[in-house]
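Given as structure tokens, the chain that follows is alone and in the form predicted alone.
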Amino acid sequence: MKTDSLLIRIGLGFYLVLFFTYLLGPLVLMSITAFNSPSFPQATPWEVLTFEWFNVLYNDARIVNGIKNSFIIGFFTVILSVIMGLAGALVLTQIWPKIRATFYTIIIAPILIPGVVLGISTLVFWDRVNVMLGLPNDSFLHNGILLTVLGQSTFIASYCMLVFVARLQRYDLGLTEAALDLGATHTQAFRKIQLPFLAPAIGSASVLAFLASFENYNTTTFTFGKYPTLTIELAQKVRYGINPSISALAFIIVCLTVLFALVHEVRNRRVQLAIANGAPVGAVTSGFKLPKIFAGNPVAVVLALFVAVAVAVISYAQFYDPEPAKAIILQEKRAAQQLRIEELQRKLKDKRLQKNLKGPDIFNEGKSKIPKLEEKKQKTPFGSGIFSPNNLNKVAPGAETPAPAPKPASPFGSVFDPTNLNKVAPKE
């Protein structure tokens, strides 16, 4: 039995490094081409650690203007994404129970659409109300960052949907007929006791929406107009050649997602404890209180130390010059560059000496292995040179040669002779 175990925890533990090696390794690597100084992403050979791509990228306008859309977009998409969600959530659990699976096909489907179908049919769609209200091509209807919130909502709302959903599946609708009950409206019932309940849901959708919009491509690519956003401008250059400025920005991506996750664990970490602590649910704050942070939670240790590594590497990379570094690599290129000249001209040498020594006798046996042409011919039984083309031209022997035929005359004379440019007209 021990021995059973022994190996199932081995190959669990396989498993798992081969998991996350498979999850984890691509961006692992691409965080490393971010601070090798070859102008092409590469992680290997390494040559010399700069951090000048991170100032490539902040100073490239494309990138930036693509981040800045990225978030313009996200945060309109969100409002719309979320309210729609919320909205058919509500519908959902009120709802008649003999359409409410219907009502759920009809919201989930846009999940199940391509996008590109998606992105196309938002764009000929507000392009014919645009057409039908009368307003000029450079209308509203035809701004970028309005299409694409409105195509990306479409399937955005869905994700938000199913989030409330879940969320309103364990609401006791006791509370809002209690307060119904006590002389609440509606509005303050929903207000006071269902969206407070909701919001932890609300949260979720939020970032799930805005995640979801910041990496979308197939959709916003029939939509962005004048407006691309960091996925397109990224397409965009990778057709024409990226640089290691790309790497820079996937590890400011995957160092901010981290930070996020390690807050957001060390934030529930506090709760939880508080709560197996024994203090009651509705008196736990998700505050930051620095003395009571590290109590017994490992998570903001790590919060901590990652803090602390990022800037000390931003601070060593104020006053770090790889320039020396990079010279010598240089200068050892150039060198290795000319031993590998000098030697392919030695080896271009040594086969012309070869050449030229066995020239001769290589040219021979060369010639003697060519057959000649006159050999190769073979007698048809027609009789020898019927096929030639100069047969035509040839007299039968004892015939007479035949006369040449005379010019018929034109009846404009020799107006059209070739000759008649070269003569000088006579004088009268």
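On a predicted model such as this, the values are computed, not experimentally measured, just so you know. In this text, the rigid core denotes the largest set of C-alpha atoms whose superposition between the two forms falls within 1.5 Å. Positions refer to the first chain, counted from 1. What changes on going to the form predicted together with the partner chain:
With the core held fixed between the two forms, residue 23 has its Cα displaced by under 2 Å.
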Contents of the next structure:
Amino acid sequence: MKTDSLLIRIGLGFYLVLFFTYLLGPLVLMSITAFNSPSFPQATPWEVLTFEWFNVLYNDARIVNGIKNSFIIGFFTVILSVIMGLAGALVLTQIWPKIRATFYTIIIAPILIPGVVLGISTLVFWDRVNVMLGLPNDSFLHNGILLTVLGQSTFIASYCMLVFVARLQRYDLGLTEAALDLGATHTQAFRKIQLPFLAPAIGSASVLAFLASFENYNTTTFTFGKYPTLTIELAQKVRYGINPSISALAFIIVCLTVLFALVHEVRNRRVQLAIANGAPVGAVTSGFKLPKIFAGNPVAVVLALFVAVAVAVISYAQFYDPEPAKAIILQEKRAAQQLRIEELQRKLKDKRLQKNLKGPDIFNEGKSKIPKLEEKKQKTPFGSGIFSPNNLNKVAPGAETPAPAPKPASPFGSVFDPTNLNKVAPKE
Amino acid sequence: MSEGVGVDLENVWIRFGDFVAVREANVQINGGEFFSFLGPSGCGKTTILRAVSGFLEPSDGNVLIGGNNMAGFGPNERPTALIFQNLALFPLMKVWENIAFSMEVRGASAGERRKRADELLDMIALSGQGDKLPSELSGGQKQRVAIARALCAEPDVLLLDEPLSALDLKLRQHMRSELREIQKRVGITFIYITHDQGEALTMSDSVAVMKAGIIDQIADGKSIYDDPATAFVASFVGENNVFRGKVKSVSKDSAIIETNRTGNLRARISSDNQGKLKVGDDAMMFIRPEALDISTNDTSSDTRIKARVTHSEFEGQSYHVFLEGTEGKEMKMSLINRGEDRMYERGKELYLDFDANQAVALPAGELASE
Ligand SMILES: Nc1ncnc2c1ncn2[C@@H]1O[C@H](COP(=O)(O)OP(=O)(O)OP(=O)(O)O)[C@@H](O)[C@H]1O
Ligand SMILES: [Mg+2]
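Based on the form predicted alone presented above, generate the structure block for the form predicted together with the partner chain.
Everything in the complex follows now, all chains and molecules, and the chain you saw is the first one.
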């Protein structure tokens, strides 16, 4: 029995570790690469702590512009989607209860339709409208921001509607009736009674809509026109190879998310605590009382730690200069590379010599030579320039089949890094 | 009393599709009256109230308030205020904001509203609690806030939909008298809905008893209890011993009923049915438990029943004796506790007397299921 439960506990622990690694591993790894100096995002080998990628990010006009566009589009998408979603939810729950099922299907459809289709159809539809209205080709209906907002809202409004429907199902229509009975007009009843009740849902729908808009790619890629959003910019960048400024951006986003989540959680807990103790809510929502929070509130502690670490990192970055360390590493790298090159050249010479000596007997010699080559190559550190085309060229003329053999042993890390090519090349 | 605003229902029908919720309702409610609708669950009480307050239009007939036809006027245009079955206090507003909501929508300033709300809070004995949220009040306090909120709108007619049903017995009894007192003070018409007959009888000037969409009787509480118009009313309001049978002979205001199992019994014909009962008709006779008494006489008579005790209960103010007639007819007799021991043992034979004026003969009809 005891071993059984122990086994289960170990298994469970293992599963949890696996689960969280799967969930958070990529984020953590990416955050680490933001502080590593190599110009391709990599966590190992760790070279030098650097903050330059944040600088690079800040100075990357396209990224900054993308963020700006994303915010503008997100803002308008939130407004449009929340209004449409609210209207849909009201119709669904209150106006025609009989056609509810049909209506629900229609409204929910945009969520199920692939974003690509929505993007194309938005483009086509508004182009038609443009033609029908007889507007010029560069009219406002071809504006990338407008089109993107319209396209994204088609399905984000559905998300919002789901949020509102969930809230509205808990709304007592009797409250609206009571307001009407007391002399309120329909508008007054909605504004003074129902809207305040929906306020939390409007908040969450807005956040949801903004996030959905911010991360959208499928639909936006067809509609952005002259206003590429952040996701569009990132996708275009990846095509030409990326550098850790992307990681820096990711790190910032992760931090902001965690911060907001924690703040939200702390607030929630305090309100709940207050309600449980029967205190008026107003007493808790105003003013931050430090010592009281920390009592039995681990989230607040985590939040405080988080803020402290952030402050420490930022202030450290103020005077920390990675340049000397980087220079040292660069020199080490150069030396290592020089050594490798020399070694290769020596080997090449040996081989030529042997070849000349033994003549046409390639089969035997070739077989015995290749493993040797392999051995030596494995000893070289990861991220070396083995795969850079220059190296290949150097080896190729001598041995007939050396290239395929070492491939499996080498890391992928630097293969796709275009900057590696540049780095090695000038040294020849 | 005539200064208040009256409410008239003229031949009102309310249908939901094929379902008739209210059938041919004709009601005159005088200004300043405390009028109750009493009936079992689902009989259409709320529906009538919604028709008066304007949340639904009658399918047929008219609703008149103060003599004016209300057709086409919405709930916010009628001089009524409704207290909902579940109160419907606005949960996000403070108590005083709740109370003064009707002034807020009319554009009154915050100062005015607060002043009026404080006056009303005084009236409902909740002074100083205006800044609480409704969720921070007790059930009875919420109740009073709902009343204050409705009164703040200065309606001519206050409609109350089972406002006390959620309260416990003690509080309910307390609120009954409080409501009655408020009504006397403000002098407006109250239309009160309940399925609790005690509530209806104690508070009302007039009671309408409803059964499945039909109003069976409209009268003051005493008439409803002592002089029911239908078998349903007789069985729904208070307790009654029912004897089924046929009319054997009939005079102007009394009849002899040949009951199925208890022999011939004499009863007064209820005033609504005088002249309608004919010899040979199916009839029902009702005798209240408290109208039965133990007889010292054992000669047979048409106001005397022979029965055997099955068991007795003591309930403080009275004893309840359960009996069985000669052919197994079950009966209940209630005797006021005057200090004698009335715990009769099982099997004891008794003769029960009643006053023919306290027994009511009615045409046979549907009984309340309870
Ligand atoms: N909107 C509606 N659509 C269809 N039927 C309805 C509707 N409202 C009420 N009814 C029906 O009308 C009948 C009367 O309902 P009502 O609410 O008036 O009952 P009530 O007397 O108030 O009962 P209770 O004492 O339980 O509140 C019920 O059978 C109910 O099912
Ligand atoms: Mg009801």
